[in-house]
Amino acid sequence: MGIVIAVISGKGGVGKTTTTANIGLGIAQNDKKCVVVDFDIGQRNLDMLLGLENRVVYDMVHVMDDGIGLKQALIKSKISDNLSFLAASQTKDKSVLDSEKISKLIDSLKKDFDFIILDAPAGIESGYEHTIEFADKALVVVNPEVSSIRDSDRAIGILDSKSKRVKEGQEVDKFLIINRINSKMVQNGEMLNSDDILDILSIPLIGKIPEDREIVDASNQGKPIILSQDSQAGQAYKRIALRVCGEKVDFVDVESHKESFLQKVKGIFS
């Protein structure tokens, strides 16, 4: 049976959907069958980040409410045969989500995939609660800023009180991803460092993603940054995917700022 992982943040704009796309592909590249599911009803974006927006015919609501077969709705990635995608509806709102129907959908996916990655909507309303309800694990994505960390702390509180596993006396394993780390700002004391964030949230770290301008361009092209051999962020996502798959991977320091020779020369003349 597959492992269900919810990717959560508590607020929008922290890179949660980008994280879902890249980690999903990274897991698939590690010879695991993975499906990524967009739970952001009415505002789906995951299809575009995966370059699959033109291939969506049926979505999760068609499967749950209209009797469309799951295999008809699942879309195979153009990059990896091990990666599939299930779209959110753009014409409905989050009120269509129902615990019994979601449970049935998740159970069906668990039979065919090693990992089921659920991209939670921003915020902590009903759509979020349905996303985390049947999760075995959660990846908590934060930016190194106080508002992001505060909102994620609230999201973790809801996860720890309303998920099915918690209600059954078990625990949902939670892991922290710190996104958009600007090493120079960390060194200058203008951005929280990872130790500060870990002290506040008190959950294990699974990865740190450096700020990378290439991510926007990659997302616009529907080519996850994990495909770039030259991107530090892409390599960071690869390491996280390996850890999700159970492999031990050393952490790379992305918070130390080292000026290149060119940067030093520019500084002399600035």
Second form
Amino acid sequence: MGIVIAVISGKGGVGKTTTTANIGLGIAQNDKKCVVVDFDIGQRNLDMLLGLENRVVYDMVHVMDDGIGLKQALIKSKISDNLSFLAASQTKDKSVLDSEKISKLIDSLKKDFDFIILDAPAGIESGYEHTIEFADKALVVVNPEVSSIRDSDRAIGILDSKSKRVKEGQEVDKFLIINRINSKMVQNGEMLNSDDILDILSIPLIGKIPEDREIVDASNQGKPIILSQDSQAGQAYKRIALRVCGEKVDFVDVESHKESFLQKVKGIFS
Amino acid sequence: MTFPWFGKKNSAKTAKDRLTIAIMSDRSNNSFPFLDELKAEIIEVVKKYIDVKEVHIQKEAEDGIEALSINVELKK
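Target state, the form predicted in complex with its partner chain; input state, the form predicted on its own:
So here's everything in the complex, that chain up top.
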């Protein structure tokens, strides 16, 4: 039976969907069968980041409400055979979600995949509660800034009281991903460092992702950054994906600012 | 002694202090997302016997002991 992992955040725009796309692909490249599901009904985006927007015929609402088979709705990634994708509905709104139907959908995905990654709406939006309801684990994405961290604490609070697992007396393991770390600002004391954030939120860390200009380029092309061997952010996602699969991977310090000679020279001329 | 025009800004420290306090207060206020349901159910139960006007629920913490104090206000 597969493991259900919800990718959550407090506010929107912190990189949840980018994280889902990259970690999903990372897990698939690690020889595990993985499906990424876009739960952000009405704000479909995961298809773009995976480069699959032209191949969406049926979405999850078709599967839940219109009797379309999962096999028809699931889209296989061109990049990895192990990765499948289920689109969010773009025309409906979040009120179409219903616990019983979601439970059924997730149960059938669990039979076919090792990992089911759910891209949740932001924690303050409706639809969030439905996404976390059946999660076994959660990856909490934050940016090192006050509003993101504060809101994520509330999203964690909702997870800890509304998920099915918690209601049954079990726990949902939560892991923190700190995204968009600007090492130079951290060094200058202008940005919260990871130790501070961990102190405040008190959940274990699963990865730190440096700010990376290549991310925009990657989403422009619909090719997740994890495919880029020389991107720091891509390598950080790769490490997180391996940790999600249960492998022990050493943490890399992405907060100390190191500028190579070449970067320094570039800096002078830019 | 620090010279603000030379030294680092160090606003990260300010952020941490402010966040710690804000989140502490958020947690004590929002620690029960099921608060409304709890209130409604208590009203239902008590209403079988006496008329209820309102229910106040508060979380209190003292000496490491956490408690829920529930005050049921009756209709006159």
